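The form predicted on its own is given below as one chain in structure tokens.
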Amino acid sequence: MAANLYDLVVSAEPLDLDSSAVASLADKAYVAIRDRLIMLDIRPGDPIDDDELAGDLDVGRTPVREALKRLEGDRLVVSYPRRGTFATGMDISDLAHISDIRAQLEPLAARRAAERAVRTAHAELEDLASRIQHLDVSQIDRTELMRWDLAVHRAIYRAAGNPHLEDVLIRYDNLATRIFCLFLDRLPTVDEHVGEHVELLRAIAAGDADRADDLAREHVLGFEQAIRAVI
């Protein structure tokens, strides 16, 4: 886990959260631009402007060309021919979609990483289940918390120990965390949302990797719930 995690969660920074996988010009840009379409800087639908992009990122148009690449891979933009790129939009049946997948594999990799996690990132996840339950949510915009969740899944995610796991839930949860920004005005308990995740990273610190299944199993179909609520 990255030693600067605390402090890149709670800041403007783009959300890759392990600052060794931004090796290039077209990581940065990927990341940026990443970061603004989950948290919906970039709204659904709204077109990309190379050039824009490339200014405000201080890179050159192949990067941000590259990066858009890899982003319509991550269905999180599309491209059509002779009119350009676009933000993906967004439809309420991708949630049951989307859920469908994490349902399954949130609690695989809850498991994977209460299992086989090395001692130290136990320690490192029992420090960041610390670290929320002090959070102060009066003080810290819903915004910032969804950095949080961010830090959280990621986190979960690297200690499971399977890259390709680790990349499938990624994209997954990116999106999921589009349509939970989307919605994020009208849901009475982000906070709560949040919340949950101290008791989940304190089973997978313990080893308790059946606990620790459930609980990623219910925050993943809750989530689905609380967007239902208020649709």
Given for the second form:
Number of protein chains: 2
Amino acid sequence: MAANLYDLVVSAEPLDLDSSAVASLADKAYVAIRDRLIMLDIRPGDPIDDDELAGDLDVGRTPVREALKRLEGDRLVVSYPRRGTFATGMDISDLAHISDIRAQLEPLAARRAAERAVRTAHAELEDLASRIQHLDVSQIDRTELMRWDLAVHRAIYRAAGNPHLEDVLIRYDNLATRIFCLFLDRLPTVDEHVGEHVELLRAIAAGDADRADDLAREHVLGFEQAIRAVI
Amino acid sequence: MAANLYDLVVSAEPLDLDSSAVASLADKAYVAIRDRLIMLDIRPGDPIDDDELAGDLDVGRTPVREALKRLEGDRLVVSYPRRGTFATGMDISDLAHISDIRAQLEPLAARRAAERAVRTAHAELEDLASRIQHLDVSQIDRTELMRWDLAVHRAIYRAAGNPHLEDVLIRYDNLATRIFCLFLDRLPTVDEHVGEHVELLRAIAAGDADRADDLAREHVLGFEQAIRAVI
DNA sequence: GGTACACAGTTGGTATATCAGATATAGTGT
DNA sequence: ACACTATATCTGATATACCAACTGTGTACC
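Okay, that is the form predicted on its own; can I get the form predicted in complex with a further copy of the same chain now?
And the full complex, kicking off with our chain again.
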């Protein structure tokens, strides 16, 4: 799994950070479009032409439509009947709403992961921590940085051992990452944010639930503050 | 809105407790099937024949399939490729996982609702509280009882003013209600559980955020305990 | 300048065809 | 005679093509 994650991340391809076993065309379309949405290849408010996307991804319109339906459930796109589908807009209240949820659930996930990690994902998390620690933040590009960010969070969610929690956290991590990308060039302390991951991962791997809880909360709240500071 | 909720609830029909404006065939199918799943007209593990459902609901197979896709996202059905779709099974760990999430988010929603309710939904929530207080629990049937339960929670989620929070809470309230229905006849203190709603609604309407937070947490945890007691 | 009609584009729904997988049955070999 | 393998059929999933309904916009006419 660790090797798998690493391969996916360094290759910096559309990838699936989800543990999808096989992948139907609809799944592939979903991942590809979601990636474009998060990484802002499709910017908030942009109209989405399913026909164009279908040609782009070399699939029919049906899997694209299905993917868009799922993305609508994820609140990454909105569809106004008979007017078209668009990438969802983003405003300051969305950030507050999402952070409110994440401030509750990220610490929970970190705590549960810490409680379990000593027995299960200890090595994997340590591994991920040291990889990020030795990352040259100034050298790698934004997309890859974001993928590391996503990879860390996904690893924690998975380690928490609660599939439902994983579901909902992935959902809001995607949304948060999208906001992150939106302000990435204006953000002064990106490497700091990434650095926090190392501490958090280590705390979890060490089984220090209280500390993991605190760090995760700070991580979410700090993220919100950082964004608010540059608005 | 209050009148709307009431109408929907007393009519005890498939209904949409969501604020859906119009409704495509797929939406209608989604609501209808979800209802059957939650109320256990379709029991956990049951195979789901989309063709049969389509005929049953008088729509084509496509909207049914789309509804099933959405329900799969809600974890109410699972689809094993080339074997069929089934209502998801339920086990004890699911209850723990869901309660873990709800124990974090229900209090948050109650708190936020309390912070806002004095200005906004005060009357509506008071109204709902007194209606439930005067409900004769021994007289009405299980399905209607469940609808009241759902209506209360939905009203609180809505009052919290965070659409994302509403999303995720609805999702897990559905799952929890399904578990509730599964043990409904074995549960001794159903009316107590319903009674807690009155207190909670009153606390929110009064703007007592701390108390609302506590009551909501107890409500969730008490629910889990009650179920565990009869397993 | 305003209103009405028409056309185009988009969504939503359905039907059909193709593809893949699983299971059952039959045949052959040991 | 029994077991194993291969093939065929059936079921279910997926993709594409087609159709209908509706909305929005533009143009023309009053």
